[in-house]
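In the block that follows, a single chain appears as structure tokens, in the form predicted on its own.
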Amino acid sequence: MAKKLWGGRFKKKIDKDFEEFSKSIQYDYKLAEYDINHSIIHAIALKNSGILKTGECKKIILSLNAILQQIGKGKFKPNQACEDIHTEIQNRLEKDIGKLALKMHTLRSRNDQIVFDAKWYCLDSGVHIAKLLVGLSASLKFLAKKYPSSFMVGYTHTQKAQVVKLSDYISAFSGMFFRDSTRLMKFIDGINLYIGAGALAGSSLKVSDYDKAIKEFFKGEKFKNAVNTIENSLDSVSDRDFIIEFLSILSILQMHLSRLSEDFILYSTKEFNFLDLPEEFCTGSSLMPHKKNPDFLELVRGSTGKVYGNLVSILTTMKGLPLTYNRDMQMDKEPLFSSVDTIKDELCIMVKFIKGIKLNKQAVKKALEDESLYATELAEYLVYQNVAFKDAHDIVGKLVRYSEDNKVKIKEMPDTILKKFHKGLNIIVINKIMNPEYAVKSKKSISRRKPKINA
């Protein structure tokens, strides 16, 4: 049995059914490189308090510094049998350097560690997943840039609507992202890791050690992030908003995946066939000899479930704790890892899969032909004969019926039927108008700007 951190008050040894249904390890082993990075200041402080002798603080962070040498090297391994991370951590020294390991929790309580760790994980994952952000930005403009001067046939109610431009279509996209984006460097941006809250009520450290630790474990670089300064000790460790706020984040991002995903599959399929998927990211039929099914995109539009039910479980978890730390909050690591690492793995796939779409040109020119695409933009048309709108749109309404119903083509009505409809109709101006050219030049009040993504 792991040594614990606590248990002084007990004669009686823990069950071992609750103990092993309790720990932590299993998962929050995530929050290592982060937990020394608190005990390492922490040291400092002590140090500064006159608790730790200098060479004692150095030993410790000797010993913490070789445990993150080994994280780094991908050789750390958690004994399972511990209880969490932070126990872990406090073990690995005590075999180190001894019972001097044993100071290395004066004044300070795991609530504190725990909070600062998962803040710092959030913060160094929303980093990382701003920089993937940039990658897929950048595919999507690779894929626009494939196909310049390629149009799309847009849709509204999975209706057939207007012509657009390809490159537009796929900007939308962008602008999600960089939404996405937006919101993700906030966030960063306002995350402030505190540290010196102790089990609830604060720590009899100064704010002038913590301060000078601070300062000496970032060597005297701005770290706006590292606030030393705990306004409210109690909301500090019961504080649980940053991680609802980046999972809200992240489930927005997940739809945007799971809504470009949704695109792609279906125009991919053969009564589309706009989009030819690549290979490698699609899967085949154990049964079908001919299938080429599209499992990467329907995985990610599959994990949204995954990804919302893990911002509800934290929120459910959180609606009903009185102040402060519960043990309730031990729940939101699992849900926390869970979307961080499905996120990362989504963009890191999405950005490859994206440079290898191909668009079916000769599918699309086709769909183009359908002549009710450019029934808004000859309403237009009329509308500038002075025409009233309602007219105008009732006039080409009419016209497309009278086309539906007689099985015959607009481009191929001669004048005298067109005139029917409307003087200022003629085959001349139905050339001229139905066309992906024309539909798309006439709109005027696009800027096309792209937007830009910047970690």
The other form holds:
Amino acid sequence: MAKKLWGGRFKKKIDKDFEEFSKSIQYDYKLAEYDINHSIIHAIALKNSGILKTGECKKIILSLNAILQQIGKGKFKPNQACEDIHTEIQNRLEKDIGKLALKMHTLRSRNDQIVFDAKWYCLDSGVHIAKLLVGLSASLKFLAKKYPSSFMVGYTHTQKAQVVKLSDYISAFSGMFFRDSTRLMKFIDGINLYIGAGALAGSSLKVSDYDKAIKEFFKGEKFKNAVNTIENSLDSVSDRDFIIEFLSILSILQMHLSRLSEDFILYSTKEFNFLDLPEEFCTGSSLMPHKKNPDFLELVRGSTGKVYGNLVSILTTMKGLPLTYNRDMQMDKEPLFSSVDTIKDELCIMVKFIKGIKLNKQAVKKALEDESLYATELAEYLVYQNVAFKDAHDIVGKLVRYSEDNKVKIKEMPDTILKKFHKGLNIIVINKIMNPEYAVKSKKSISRRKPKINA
Ligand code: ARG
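If the one shown is the form predicted on its own, what is the structure of the form predicted in complex with arginine (ARG)?
Zooming out: every chain and molecule, the one shown earlier first.
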């Protein structure tokens, strides 16, 4: 069994089952590099205070950097017998530099380390996800550009409503992802990493020892976010708001991915047949030979339960926890990692998926022959002939009803019939108004300023 960071006051050995139950190394190894960064800053602060000699500090940092290099090369294999990542790093240090490593944990606590590590992880993951969103925006643009003059049936209540431009339909999603990206950037900018909280009450090292250490650590490097000495150590070790905020942002992003998936699933069914989905992201049925199932989109839609659940899980864990650190907080890692990994995977695949989508122009054209799609435009035309909108609404409503009851298309009605509904109606007007080009062109309220995606 691996050495622990505690134990002096205990007479009995830890129960094996409890030990297994309490371990977090199987997932918190993901925080290794951030934990090492914390250790390096701390070692420099200890040197500044005189607790470590300059040579000792150098030796510690050299050893920590060697672990960082291993991580960089993908060769870091944490010892699964360790309690957590903090223990693992400490044990490695002891193995490498012997007794000197015992000075490393002076005046610091895992309670302080874990917040620092998790915040830096959120920061890096946020930046990574924001970059993936740039890729997603580019894919959506690519799809829209593939069909520059195409139209799309617009729905409300999942009932045919009005004709829209395909590019507008697609950029509706770009708008959602743009807001997600903006939320992420704000979150990233707002993160402050703190150091020096100790277990909860601060440490006897001076603010200036930490300040100098932070400066020395980041020397020459651009790091947008502040690393500060704490203003309130109790709040600092208790804080998990940043995880909740991050998972809220990811939940909204997940909701957008799920809505996009639902639309594409629906429009790729034989019933709609507007979209042809890229085969390499679909699967077949073991029984029904004809099937091409949209599994990727279904899995994205289905992952929403997991991503929302992760947020609710942490909110529930934190509710009612007394100040300050409680071990309950260990439960924040798995939901955090789960949402981050899920979103990253989804975005990576979605970028490729969207590029492979094909529009079935024939099916869309056929759907656009439905005359009810132009009823609103016809009513608006009458408004410009000085008919009050409520009356125009009524006139066109009756015309549509007449068409349905008598199974005759409006475009096929003689002028004598059309004029019964309103004197301004005739076949020339009907043909001019009831087509997708006119319907879309008649809309002047859209500024068509393109949303910029945050890079
Ligand atoms: N594994 C713990 C967590 O994730 C780290 C902090 C443990 N602190 C302690 N005093 N047991 O929250």
